[in-house]
Structures are given as C-alpha cells and as structure tokens.
Amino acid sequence: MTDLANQIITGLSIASILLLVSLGLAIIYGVMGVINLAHGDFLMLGAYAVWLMESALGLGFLPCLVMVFFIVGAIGWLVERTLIRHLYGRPLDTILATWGIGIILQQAIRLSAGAQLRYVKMPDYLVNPLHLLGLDISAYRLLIFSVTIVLVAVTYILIFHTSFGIRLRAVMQNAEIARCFGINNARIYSLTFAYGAGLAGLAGALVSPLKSVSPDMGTNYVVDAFLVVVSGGVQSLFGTVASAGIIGELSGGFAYFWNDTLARALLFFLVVVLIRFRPQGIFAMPLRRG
C-alpha cells in the first residue's frame, strides 16, 4: 500500500507540472486557434527571469513568481500585438511565426545570458520532505501542486464567473457575432495571449529549481503540453485538467514498472492511437468557431 500511495503521489506530481505547462497553451488555442510553438520558450523566459532576479537582485523565490507572471505576460502581449494579430485565420503562417519567435527568444538568451546551464536555488524551507499520512512528500512538490490548484481555480473563475469570461466564451463560440454585439475581439485576443504566456512563464519559474535552466529547456515541455491539450480536447478546461492527471499517472506508472524512456514511448503510442480513433480528444466540447 505504501508503494501504491507513493506511486499515486509521483503521478500527481508529474500531472501538476504537465497541467501548469499545458494550461496556458490550452487557453490560447481554445480561444484564438493559434498553435503557439513558442509556448515552451515563454516557459524558458520564466525560468531565466527567476534566475536573474535571484542572482542579480537577491529577491526571494516566492516574490519572483508573481513578478514572472506579469513580466512574461507582458512579453506575450507585445508579441500578440506586434505579430500574431496580423496572422489570424492563417494557421500555417502562425505556426511558422511562433516557431521563429521561439528561435529568436532562444538566441537572445544565448547572447545575453550565455549558453551554459544555470541553476535556481530551491528555498531552504522547501528542501526537506514533509511526513504526511506515513509518507515522506517533497515540500516543493506540494507547493507546485498547491499553486496548480490555485491557478486552475482562478482560471475557472475568470472564464465562467466574470464579465471578461463571458466575452471570451462569446468569442470562442463565434467571433463575428461577438463583434456585432460590441465585443472588442482584438482586446480579448491580446489579454488571452498575455494570460497564457504568463502561465507558461510561471510554469517555467516553478520547474526551474527541479531542472537546469538552459535556452532550449522549453522544447520537451511544449511537446508534453501538446500531448495533454490534444488528448483532453483543445477547448475544454476540464479536459486539460483530466488529461494531465491521466497522462501524469500513466507516466509515473510506466516509469515505475519499466523506465522513463519506455514510459515516454508508450505514452506517445497511446496518444497516437487516441488521435486516430478520437481526434477531437477525450473531453471535447461541441463548440462552433465563427
């Protein structure tokens, strides 16, 4: 039973990180229809922002998290206003543009911060594990899990219980009719892209103490994020949450019985099978895009 409980905790830990990375991507694609290949690089910017604020400014880790969200969100807003907004309805051009933005961001970091690996120090009060219900659980993993729950709750309230959320869902349903009712679609798109980028930056900040920080660190994360979003249904917040949980538990279980490499290969295989027989995802919402 202890091994099973530990395995469930491991799966939840993986799922929380996957959900953090995927949440912003799901919102951007669900609202705007933009396949953002630079999403992983926004994550990378968040990790570098924490490293810079800790090493150069001496700020604590937790205050950095709030600042990272707004810094990377502002960069995302600028990218949308200057480039992405001119490419709506042109998916191939958008894919190429976001891919190019990712390359530019990586090279900018290499030129400014160097290509060597950087490391973010984990706060001392989060290093030691906590003993809960007979299990030793990483305090930092609990922090990630808690932040993920808060962000999902905030996102849910923002989408379903605010006036901005009403306008956002109207744009998701039919952008042209929403415009006829006086909704400023351009403003919705800009704020949505900024929010998604901010979430990606926050995800990068939270994983930075667990992984070495490098210019290309976001590449693997964006692949995993697409797996979660496609599996869950690209316009379903619940689907993204559920898909992250399923993939996290499967990944942890496969890695326990075999190894990480084989676990990743099996997950890709299962996702390919899912896309073959249910391309709209497990929890797809019956929305019509206008």
Given for the second form:
Amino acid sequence: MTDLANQIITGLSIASILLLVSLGLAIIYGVMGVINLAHGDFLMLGAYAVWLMESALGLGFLPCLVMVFFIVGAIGWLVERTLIRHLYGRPLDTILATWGIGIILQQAIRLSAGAQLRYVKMPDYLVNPLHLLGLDISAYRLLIFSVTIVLVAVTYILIFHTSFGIRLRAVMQNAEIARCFGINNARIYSLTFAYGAGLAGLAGALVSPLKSVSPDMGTNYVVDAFLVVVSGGVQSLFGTVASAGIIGELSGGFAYFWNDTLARALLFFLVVVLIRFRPQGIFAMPLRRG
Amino acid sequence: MNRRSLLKGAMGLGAAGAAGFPHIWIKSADMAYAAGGEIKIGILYSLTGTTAIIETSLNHATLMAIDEINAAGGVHGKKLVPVVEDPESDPATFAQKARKLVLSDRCVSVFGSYTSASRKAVLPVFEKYNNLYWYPTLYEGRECSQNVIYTGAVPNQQQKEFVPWLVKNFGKRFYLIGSNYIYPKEENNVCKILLKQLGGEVVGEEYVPLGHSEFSSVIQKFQDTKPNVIFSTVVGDSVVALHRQYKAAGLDPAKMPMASLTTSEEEIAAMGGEFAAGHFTSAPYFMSYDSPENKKFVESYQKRWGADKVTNFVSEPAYFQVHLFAKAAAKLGASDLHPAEIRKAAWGETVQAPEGLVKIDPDNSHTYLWPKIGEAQANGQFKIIEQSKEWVKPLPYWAYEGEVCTPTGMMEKKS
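Could I see the form predicted together with its partner chain next, after the form predicted alone?
Full complex below, order starting with the chain above.
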C-alpha cells in the first residue's frame, strides 16, 4: 500500500515538473501556432536569472521567482516584437528562427556567465522532507506541485474569464475576423508570447535548485515539453494537464519496473504510435481555424 | 580585371599559401617539430557543448602548465607554443581537429579529451600518423594504444582499496547506479568482481540516460532495497540532480552513503556543499590535499583563472602531464624531437605532482598514482580519510584475466 502511494506520488512529482515546463510552450504553440524551439533556452534564462539575483544581489528565492517571470517575459516580448511577428504563418521559418534564437541565448550565457554548472540555493526550510500520512514527501517537490497548480489556475482564468482571454480566443479562432471587430492582433500576440516566455522562465527558476544549471540545460526540457504538448493535443489546456499527468505516471511506473533508460525509450515509442493514429493528440479541441 | 592583374593575384595567393603551410616545403619532417625556436603542442579540450563545463578546466590547467614551463626557460631554450582547438564536445569534430593539429600544425604531441568516446574518435588519427596523445581523465581501462599516454586513474587504482573499505565500514549490500555508457559499466564490472571476492551482494544495478535529471524513481528503489552503499558512476549534471534529490527525499548519508568515482569539487560547487556532505569519493587527487606542490597548484590556478575556481581530479593530471611531457622532451636532443621518441623517453619518467610523485609505467604507458578516499564536507571540499601508503601500479586489464597491456601492444596470454 505504501509502495503504491509512493509510486503515485513519484509519478505526480514528475508530472508536475513536466506540466510546469510545458505550460509556456502550450500557450505559445497552442494559441499562436509558433513552434518555439527556444522554449528550453527561455527556461535556462530563468534559471540563470535566479542564480544571478541570488548570488549577486543576495535576494531570497521566492522574491526572485516573481522577478524572473517579468524579466524573462520582457525578453520574450522583445523577441516577439523584433523577430517572431515577421514570421507568422510561416511555421518552417519560425522553427529555424527560434532555434537560432536558442543558440544565440545559449552562447550569450556561455560567454557572460561561463560554461560551468551554477549553484542555485534551495531555501533552507524546503530542504528537509515532510512527514505526511506516514510518507516522506520532499518539501521542495511539494512547492513545485503547488506552484504548478496555481499557474494552471491563473492561466485558465486568464484565458476563459478575462476580457484579454476573450480577445485571445477570438484571435485564435479567426485572426482576420477578430481584427474586423477592432481587436489589436499584434498586441495580443506579443503579450501572449511574453506570458509564455515568462512561464518558461519561472519553470527554469523553479527546477534549478532540484536539478542543475548549465547553458545547455534547456535541451532536455524542450523535448519533454513538446512531448507533453503534442500528445495532449495542441490548443487544449486541459489536454496539456492530462497528458503531463499520464506521461509523468507512466514514466515513473516504467522507471520503477525497469529503468529510466528503457522508460524514456518506451515513452517516445508510445507517443510516436499515438501521433500516428491520432495526430491531433488525446484531447484535441474541435476548433475552426481561420 | 585584365589578365595581368589576375596573374599577379594568383601569384600572390600562391605565395600566401606557401607561407601559410610551410611544412609542404620542408622535406625533413623531423626538422619541423622544433622549428624556429618553438615547439608546437596541440590542446584539444571542448570549450563549447555538453562537456565544456569540465573540459574548460582541463584547458585552463594545461595552459597554466605551459606558462610555467616557458617561464622556466622552455625545453632546450625553445618555448612551448600551444595550438588551442575547440572540438565542441563532438567526437567527429575531435577527429577532424586532431587531424589538423597533427598534419597542418605539426604538433609534436596533443593533450586532450575528457570522454572515452572522444578519445576513441581521435585514436585512428594518432595511430595512423604515429603521433602522441596525452589523456588526463580517469577512465575504464581496457585500452592499450601505442600512441597514447594515459595519466588518469584506471579501475584498479580507484576501486581496489575503496570497495573493501566501504564493505568494512558500511556493509555488503551495494546498489550500483551509473550513467548509461561504457565507463560506468566497466567500473561496475570491476566492482562486482571485488564484491564477489568479499562476499558482498549487488541489490540493484541501474543506468540512467546521460543528462538525466529526474531521479525520483531511482530514489524510490533506494528506499525499497535499502542498500548499505550506493555505488555511483553517474556523470555530469546528473550528479548534481541526484545528490539534491537524495537529500530532498530525506535519505541519510550516515546510513546509506553514496560512494562515487565521479563526484569532484566541480560538481559539489554546483550542487551546494550541504547536499554532498557525508558522501564519499575515491580518486588520486583532492583539492584539499596537503602538499607544497598542491598548494602552489591551487594558488596559481585561482590567481590565473579566478578565486572562485576549483581544481579537481581531472584538471590535476591535465596539469602534471604537461610537465611530464616537458621532462621527457628535455631528455632528447633537439633534433630527436619526434612523437615516437618522446613516448620512449616518457616511459619511467617521474614528476612531483600535486597528488605526490607520479611515474609513467614503461609496461603500459599508464601512470602510477596515489589513490585516496575523501569524504565531502559542507564547505565543498573533501576531507581525506584514507590514502594509500605507496603509489599504485596501473593495471588497465585488471578485470580481464589473461589480457595484459605491454609496450608493444595488447597481449593475450593463453591460459
């Protein structure tokens, strides 16, 4: 019984990190149709921003998180304004352009902060595990889990219960008609991109004390994020949440019964099969595209 | 453009070409190795890509040793001139840059590589052109090239004292965890042989993908199997993730320590000392080792590259192997300076390294080293708790009965 409970918790904590790193991508890819290969590098920027603020300015971890969201969001906004907006409707070109941005960001960090691993301190009160219901649960993983839930809720409210969200969904469904109704598409796009980038930065900042910080850390995460978004169904927030949960539990389970190497291979295999037979993902939303 | 200016341009290009590749015009190859008051040596450590993190420190240690040798007058009054190339953590690029260093730059030796994959990639180049490669990393052994000098530890030097010590102090049940490539698998083979001799038991053996950072499933297996020792050959950023998640899950190093062959000061600086404290590493060198040579090494390293930089068990051999090279080259006449001659001269050569007096073994071109066991401290340094009383002979084929490395190549004894 304890084993099963432990296993479910392990799966959930993997799932919460997956969801955290894919949320920003889901927004940018789902809403704007931009395949953002620089997503992992926005994540990396977030981790470095936290490292810099902690080590140079001596700020605490939690205040850093808020600032990281805005810093990386601003960088995302800048990237959208100067480059991405010229490439809407040209998916292949955006792939190449965002990949290039990723390389530029990586090398910029390598040149300025150095190539070595960087140390982001875990807050002292989160280092030791909590005893809940007879189980040892990592306090830091619990923090990640809660922040992820909050972020999903905020994103949900933003999309479905604000006037910005209404305009966003209008642009998603048909950009031309939305413009006829006086919606400023360009502004919606750049804010959405900035929000997605900000979420990526926040994700990077949150995983940095549990994992490691290096210029090429983004590469692994961007693969995970695409895995989640594609199998969950593009344009579906619920799909992303559900598929992060399923992938997290599956990879935890596979890794438990066999090992992590095999778990990863199996997971990729399952996703390939899924896409072959259901290219729109598990939870695709029926949507008219303009 | 008329025909005359075209001709002039072509002549100019030809002249520039000749100046750029002087070796084309030099008939005697040996002359070129020590031409013009300088001796060219190649430096082949990745400055970009996955392993740039550690390889940059090797590049730094090597350049520092070269400066020291030049400041002391060089070799035969000739300065060592480093030709630095960046192979970008990519084995194919390693081979390509190695060819450039050997053929166009005519380096008399090349210092390089961290991963076994990159060493295997450059081997054909050095064997084909009979040049010499100096490899500083501890590695899995089971190689016997005529064109490599190996200055890092092989499994018998890291494990032969370490595993019995762990069994004696913590118990016989081991969980083997490593990254999924050749080095951890070969090290674990050695560990299993030693455990069998000691009556120990392997309760789990597992390999995670390179760059893996999600260890919750692995940690759950630790909790289920309750080993006495977690024997770790995980490498790179995975080391950082594993240690942090180990502590966050509430495991206790006093009951179930991680014993590693790969965790150095470099990784500890990145994870934070509190996550490493209480775990063990076996290596010939630790930054905290108390010797006059090491004090000087650490001081000049930090002075040159930054006060927050650490030295580690790979950068130390990267440093002393250049001194070994210089001593070997100094034994030869200036006109004899040739890779094959340097290799012969290097056999039996010794140098007072930061870890102690080391010697290149004439039997197999590996190096006699001083194994130590260190316990990681919260301040990021190791406390050295055991060290061997004498230098330990390298045995690259220790785990393979009947196979020996000899100066003329690998021998298989019929048994």
